[in-house]
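The chain below stands alone, shown as structure tokens; this is the form predicted on its own.
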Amino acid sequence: MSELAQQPTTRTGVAAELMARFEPECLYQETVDGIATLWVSRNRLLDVMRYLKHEIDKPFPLLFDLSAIDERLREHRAGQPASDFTVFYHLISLERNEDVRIKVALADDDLSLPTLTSVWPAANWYEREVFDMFGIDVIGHPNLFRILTPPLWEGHPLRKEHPARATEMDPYEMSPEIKHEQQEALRFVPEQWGMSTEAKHTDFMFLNLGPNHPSVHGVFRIALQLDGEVLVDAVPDIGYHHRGAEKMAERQSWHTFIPYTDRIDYLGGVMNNMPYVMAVEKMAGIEVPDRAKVIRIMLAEMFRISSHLLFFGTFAQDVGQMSPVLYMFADRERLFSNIEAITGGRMHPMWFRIGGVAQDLPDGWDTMLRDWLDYMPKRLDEYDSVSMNNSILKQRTVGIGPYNTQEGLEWGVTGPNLRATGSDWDLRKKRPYGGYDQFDFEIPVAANGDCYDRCWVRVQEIRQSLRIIRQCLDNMPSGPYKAIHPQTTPPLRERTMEDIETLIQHFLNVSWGPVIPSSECSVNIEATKGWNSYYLISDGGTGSYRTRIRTPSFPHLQMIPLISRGFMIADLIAIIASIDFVMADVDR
């Protein structure tokens, strides 16, 4: 680290705190995205964290990302230390309105460092999914084993050397032996899962919930311990939507990974391209035009309201109800019907590019969502009176699965799930982004954190997003629908015919990707289910070196053995649902 030692220290907030305390052990890296990144020796890792914790003024409660970079291959790491392996940490304080990411460089021949789980237990998933994903060993970990890969998966697919298609590996086999090897690493040993058989004066029982069941929302197993029909513990396996999305990014053009970003949380669409698209606008020097980043909000607020009609019903369907989830997928047809409209697609439009986004709004557009506008809020009345003022639901949900807002910190709750403990944090109004600042709407906040909670502070948002929905088409700016700067993938279409160096702009960036030159950069935005970013590092090509999608539903489901024990197993369902979570978010 000593080539960083001789960087001007003169640094605000947080760093300068970080760097009077622990240097020379904390030196600093600039970044695009300006977050105070500091590299911290193996052996001072817990001190850092336990200060940044516990003793620093206003401290950083939440543990919002950790991860993992293989910097073997790459060229352009000027200012950084030595580091074959670097584990990162993404620490927010919502105290200070601030962010610090901590970096710790490790030589492949010595790939460990302490566990964080006695300082965050959030950082429990994390940690094995560094041991899955890179091999990196977590000295003190509870539980460290695979969590995303099955059992008996040789490597470890986020190194460089592991394969990104299965046209690059040996064809499989699965022989008699490797059959019953497989049976056997699968085999429930209760033990393994952190429970007990038997007490003193109970014999417990063990039920598979999923990872084929209804109720689960996805391809999702929880394993169950009960005491007749109480819950015990409730400890859940993820890993069976894994797909490799991270994996998939680095044979990617900048461009080309745009679809594959709707696929995260499918159900929110051009939501999860816009922290994508901005991350690589910001390492690219883009600036967005004003009726791009309207037409961009607006669509992502369609998508929102899209995706909780869909929560809403389904967890009304969970409790007991049948009738609300038919009514509010008719419903979620006709915004569908608008979103087709305007970008050509329904669920998966892909329709954010870098610099804008894909095509300019049709004519007409503003007709037919005026009248779904006109449409939607009667109908929300309606629903508050048949699903939240139901007696039979509020029975099945008030005071279940209850949490408040220090727990959801210190398990990486974001989003509607934290708002529904009383916290009023959201990006949009605490970190406006995109154009978020040029709105007027109001953030839905509850107090009891339960079940109910969490589904009614989602119910007020699809209100205050029906207000920014319209507010977009009173306001419409005029203007281009996509920057004019040679990073903006694909140009302007209708500039191609009129100068050969747009087409042959336009060719480049569109068969290789555009060049972006060597950084680092993280956006974070509210997304439907809480909070989702983006961090991408470029090593000055055509694609990403790496690409770190941190979702919420992550944390969110770690979450459930706290939430979850002495209420029952019906319980355990309004809390499953009152989570909203999708596996492809999880899992990726």
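These numbers come from a predicted model, not from an experiment. Residue numbers count along the first chain shown, from 1. What we label the rigid core is the largest C-alpha set whose atoms superpose within 1.5 Å from one form to the other. Compared with the form predicted in complex with the partner chain:
- After superposition on the rigid core, the Cα of residue 361 moves by less than 2 Å between the two forms.
- Once the rigid core is overlaid between the two forms, residue 82 does not reach a Cα shift of 2 Å, moving by less than that.
- Relative to the superposed core, residue 173 undergoes a Cα shift of 2 Å or more between the two forms.
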Given for the second form:
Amino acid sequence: MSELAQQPTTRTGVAAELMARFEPECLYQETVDGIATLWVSRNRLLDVMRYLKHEIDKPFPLLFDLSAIDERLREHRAGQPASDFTVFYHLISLERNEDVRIKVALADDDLSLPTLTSVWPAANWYEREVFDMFGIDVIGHPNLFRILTPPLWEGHPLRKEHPARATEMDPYEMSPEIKHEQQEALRFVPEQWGMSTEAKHTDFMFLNLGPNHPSVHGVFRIALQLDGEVLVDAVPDIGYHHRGAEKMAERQSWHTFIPYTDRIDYLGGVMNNMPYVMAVEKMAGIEVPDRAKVIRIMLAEMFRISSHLLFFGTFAQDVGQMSPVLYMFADRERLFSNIEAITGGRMHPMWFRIGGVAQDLPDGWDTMLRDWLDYMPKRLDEYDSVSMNNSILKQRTVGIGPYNTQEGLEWGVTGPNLRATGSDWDLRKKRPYGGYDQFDFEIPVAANGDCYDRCWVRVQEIRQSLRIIRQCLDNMPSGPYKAIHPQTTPPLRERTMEDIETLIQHFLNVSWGPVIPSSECSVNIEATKGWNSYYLISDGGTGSYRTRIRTPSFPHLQMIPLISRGFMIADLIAIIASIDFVMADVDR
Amino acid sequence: MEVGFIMILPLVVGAMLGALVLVWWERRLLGFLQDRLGPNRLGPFGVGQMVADLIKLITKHDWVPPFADRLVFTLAPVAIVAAMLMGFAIVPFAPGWHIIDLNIGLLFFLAMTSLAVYGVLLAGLASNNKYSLLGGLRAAAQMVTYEVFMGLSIMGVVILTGSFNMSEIVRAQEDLWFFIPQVLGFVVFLIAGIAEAHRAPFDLPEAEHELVAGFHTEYSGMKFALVMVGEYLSVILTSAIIVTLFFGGWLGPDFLPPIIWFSLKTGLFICFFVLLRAAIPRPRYDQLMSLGWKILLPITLVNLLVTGAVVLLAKG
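Moving from the form predicted on its own, what structure would you give for the form predicted in complex with the partner chain?
The complete assembly is shown below, putting the previous chain first.
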């Protein structure tokens, strides 16, 4: 069991530098993912963070994740300081290619800590989420109110005492008074959102775009402050798609949560399974066989193409080009037929399992796929001439909504949206996971970070994914599709009939599901829209104690006001389209 | 100059039917262009779809939003359709086939399309909705701007003919259709015509991705149908005028009667309008305006100048 223990300060990397400077207010914690995890006292938090961002040699510019853990019911916490609620910060340095996780312990009767918004603007929404989900007061935060739940919600959902199911609560009734009250609470008051209603020579118009609007791709609301058609300010409002996926994870078994992950980024399909099952495998020490690895990569890349095709089509549609989306949906259908032939599912096949995939590839699985691989590049060439080289589309998107690499990192931007600014950071290359180091492909990088480049990068990625899939086809290893490991695969049938021990094991595995040793692990992958990580905490049970899902779309949306000010309504639509988000991925 | 009263009824019925058929035809053609089927279930090639659409629209709840200006809200679609139908009065479909052979036919057409702007603008204002307001404002700016080039672009034709009378313009093209000497005028008129009909790609007043449905966001049922009929009528009318001014109207070899020639040519341009909608993205509002004032206006003025000079020189 990889239990946590405090160890002497013979650390390397950022841990050593931090401990040298902040010892003894700094405590090291062992985790299975190997990320330097340090406990810091609340009073020194800002110092540590400023040090990590500005002063340290090769700093950490990216606030990758920020959330909390309700520790009150956790049993296995050996080596960790006493804490009722722990707030954690996950930082990444691209220069060092290193992560660091900072944890702050809070006592139940004093739930507050200072805000980080002065260090990272991206902390704003994350801290609101911590407040909303855990009721932790963030001192000095500019607008600390609920972000995912409705304004009049009672309780804080991710606290352990908050019910997880409707059956644990009294039947819900919405009387006319409550309805009225709820609606009033949602009313848009410009001053509350930090907007003034008039300037020196003009009265502003406020336009409520969404939550139901043709171009917001789901239920997403932006309050616009307009001077004529020019945007003075835009404030995104999220939470309309919140389903409490992180809460659900706490009452599902390790296996039964897999289908829920498919629906986080609902265009990413099995891509969502990947970080989750990889994190569980790491905690249980399961080694995945080669064939399963290649099958996983192949399906993940198929979903990358599917997601990018949908992005491309809707992007063209949002700048007013009507046809491409229909061509691309047709191509996507053909791709789904392939996915269906292999997995039996289309958009959400929930195909990955802890230790491998659900079933072996069917006989003759590659014929259909080869046809599609031959067909697709010609279509992409056609789309280049129809859309990417269209002068009106260029006029609408070149130079619109730009940001540079530094601004991007500051706001937590990852994935294609970051590579559009000239950074070549792709986790598949920089930190090859799941077998990506065996493949030959390139990372497309653009320079300007505007709407056009964000689209261009994705179009090129489709071509690279096609390359990867072809390599999977040509080099599919033989062997088992699932690890033979007691935690994940039921004992073989012949043996269960032989002795009682294996029979019991079979029974427990099927009825309870695997018991994962108490540990903490996060796995970060290059998902379709950016970096998607699952931070799992096991308390030695059959389900996760805390599941933190860090999705790329969440910080991407937070950046909208910054990159849309001064542009027109039509540009805002292009910007929204180019960001490529899925509201389920934002709200979880 | 006599008024062809006998033509009025067939023309109104014909134009409305034409608009209805066009709804079906556009959906079929778009379906073909976009690798999909389009309506194909009701009747042969789905022609029954237009009847079904019509029944649906007529029987829908006729709703006026409580916050709208009721009178103007109701009258605006009527104004759009009425102005467009009036425009058809001066179109010569074949020799002698017209409602009125006005000496100022062309000016009458321009006047009627200008009136239609009021319909759109008032619809946007009366809805009392911010999206509609933005749509109405865009419509006003766009249509007023493009009116200018529309008027100027056809003056070359008037110079060549020496008349505003539509029949005479057609007869003047017996030797040479005007789109050859007036190619610049034709191109500008075509672009201005699309903008005037606020059809994609210049459908900024109703740009669905930005303004939901723009000036007609609040319309439903029969009033919505009237707005759409107005748009289709304006597609037909613009095509008919293009054919009359630049493509010899009813003129054509003798093996087909003139009315068929006229219809064929008009139909071709209608298809072109649909094709444009399928192919081209929408420019931004300010880009459309600067295209108008910075590119189209100089082109039309040069065209006018050259045409005038050539005609003067030819006269000696």
